[in-house]
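Given as structure tokens, the chain that follows is alone and in the form predicted on its own.
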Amino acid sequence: MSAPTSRTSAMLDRVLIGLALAIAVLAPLVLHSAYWLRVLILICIFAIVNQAWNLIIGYAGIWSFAQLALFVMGGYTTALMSLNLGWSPWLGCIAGAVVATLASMVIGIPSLRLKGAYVFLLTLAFHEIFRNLFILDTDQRFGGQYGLQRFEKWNFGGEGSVEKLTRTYYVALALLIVASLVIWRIIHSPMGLAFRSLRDSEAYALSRGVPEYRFKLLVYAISAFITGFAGAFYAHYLGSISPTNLDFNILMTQMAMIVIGGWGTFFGPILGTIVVKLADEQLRDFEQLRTLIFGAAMVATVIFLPKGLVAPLAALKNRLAAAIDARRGDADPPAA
């Protein structure tokens, strides 16, 4: 019975993914609201960042907290390219991704010999250094505490704000799909197996010949490239980027998205981004309490749902697959 259940479960996976994609594609046509389109665009962008962050902490087991800094670095890079050199947004996005990747090497190389909390402290220090570098920018090369503004925004055509936002949303959705497919392919490749082996049993992985330093630098680079590109896309979506994007409450909200959704799972960061972002919109009247609420939600998730919201949904899907197989077994005619 295990093989049919596995096949049925895989079939349900394809059905659910198809349903989710259909909902994502049809959402702008149903909502037709500038406000909700902006929310959907941000969900797509943050889901890309969280997928990349989950690759490094969930699959590789490296507790890096520099992800938001790399995201903002991608945004600042493309903003400077646009303002000073007149680069197009797409070229700026590539430049932002490359600069974020190079910056990840600056973080990754010193952390190669560190473990656990020491990696967390080093990467968090990088985040804080980066934030203060922009806030204390007395020469205004990076816009100081107000950041960089009035550079080129995305223009995918369309008449009216709703149509323009709809087109921007579809581009953001396409980027999310591409990033997710790339990460899926990495996870289910020998490279992904090496990441997980270093996470679960580093000594065993090393004894099997897995080159630790090379793979750790590789996961830093892949995660940073995707994150830097997303940060550049975000900057051109808003037409601005500032040190406020590095606020601690934003970092904790991003972390809540991964933990609540299910870190170390493929769909967890996407589900968590949707749930937390929608909750965040509903909690705008409780500005001072939002971080506290999401912090409490993270603690509750770690205690009661260690694998996040995706775990009970996966269990429900598996029970449904087993029930379908059972009904098929009952319907089969007895053998002659």
The other form holds:
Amino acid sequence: MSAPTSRTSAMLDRVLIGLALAIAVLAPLVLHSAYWLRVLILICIFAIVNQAWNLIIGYAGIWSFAQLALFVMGGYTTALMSLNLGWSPWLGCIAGAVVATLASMVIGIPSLRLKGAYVFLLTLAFHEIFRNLFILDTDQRFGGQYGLQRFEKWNFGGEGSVEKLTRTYYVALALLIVASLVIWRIIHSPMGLAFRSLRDSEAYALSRGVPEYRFKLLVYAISAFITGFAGAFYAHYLGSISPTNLDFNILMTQMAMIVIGGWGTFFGPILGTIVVKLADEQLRDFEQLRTLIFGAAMVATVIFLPKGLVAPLAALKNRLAAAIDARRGDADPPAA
Amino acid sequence: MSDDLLECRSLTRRFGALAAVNDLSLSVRRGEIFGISGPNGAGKTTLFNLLSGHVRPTSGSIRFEGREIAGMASHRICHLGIARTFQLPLVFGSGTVAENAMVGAYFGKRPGVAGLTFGADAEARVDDALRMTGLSARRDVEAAQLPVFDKKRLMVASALATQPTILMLDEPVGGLNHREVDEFVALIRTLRETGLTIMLIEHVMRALMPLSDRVMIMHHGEKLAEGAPDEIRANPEVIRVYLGREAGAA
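Alternate state requested, the form predicted together with the partner chain (shown: the form predicted on its own):
The complete assembly is shown below, putting the previous chain first.
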């Protein structure tokens, strides 16, 4: 996070990020198949959702489990706008983001006076209420159990499914990069300092002038805006949105992504999304057992790698940086 | 009266049947060190919690620079110019030493919204606070890793970074060794020379007595005695309840 880094380590960071971006950009050329492109697109969308979730859970320490509800709300909003009012998908994405933000205020305000596990219970209840609202929707305004279908799908041009999916993938990747940059900027601004200090000790932060409620609502709003936008983008990618997106196993898989990747770290959620989504694809034959497998993997991560898979990778990088410094006989004094 | 910076009138806080602070009145003068001591459970920390807004008073008034602050939110009290430290070392653990001070420097006087950058002014306040408390060399260390002495100094640094008018120190030297106590006493003296008004809760008499201009002894949430350190040492009631014969004679 903000641990002291040597110049070599910072340079290595840039090299690694550049490398990761190059792989992300070149991946469609190597994996020239519709199947892999669909996996990659979903990785981008879920990584955005997890980055936003990590902001509120990892950095602000607010145990909000309304994340998928806000995601799906973004999807339903744009679907309704598209079906009833003929709005364009991008306009629908903005609407989805705004509606999710407003909804997050409805969740955020009552949860302000709660702490830890109680926030988890309240937000999970919100998730369940929301799911039931859709399933039990008897007059079919929201399409009931089947959800909403047959609204506009993304069309970024191109001939044939692979070419079309490749373009959609690049748009999703661009959105992931933009969302990550925005979150990076927030974490390293006074806002991020307020979130982290409130997470570590509310009494401390309050006594140093940090207005608690204002910043808690702010982190709800920022996280929900990004999440709602991603949900709307997802709905237009599938051309459908339904309450099955709120199933418990999906919530668990999503949670496995940030826990296994490493919450409270910047790259953890992205890494976790990639690892868990790829594993999810490889383990398709196990069907329902996958939730159990990810649950066990989560427990193992919490015990053996509390800071997630990024922690050993970061340690490896720091050792590499130290080795480079040593070989160079660098005059830089070692950090700390 | 204009010398009174902080004034409490009939301040009371009950927790159920227990009156942790009971009908307490006191005034703190600008520029002085006001010492507070008394047996465990006398209500000293509750008094600080009331003054800093962490606990709301059951009744009574607190006036700071002529303004009523009883029941005001902690962050607003900080913005007005009252900063405190805590009895148990309380820091923003995952943040570095510099980030801890930055919380105070950036938010300490800011009622508005946060910007995207910290700004040179706040950076300068961080540097000053760390230099004053002797933590400059440790600015990049994670606060949770610091030994107790440094954590206690860091609480002072982040409080100073808010540019307070009153600094409230809750047992700053408790749990420190002799050398560290002496260093802390020197730090508090330096702070007073900058014109800061200090309220000091302390059990360690060798720190409290030489530093304080006036001392208040609390007992069962009430004021047992108040006066110059020498008067307090000689007060038979204080000796009976709190100091004991030996300390009183010292």
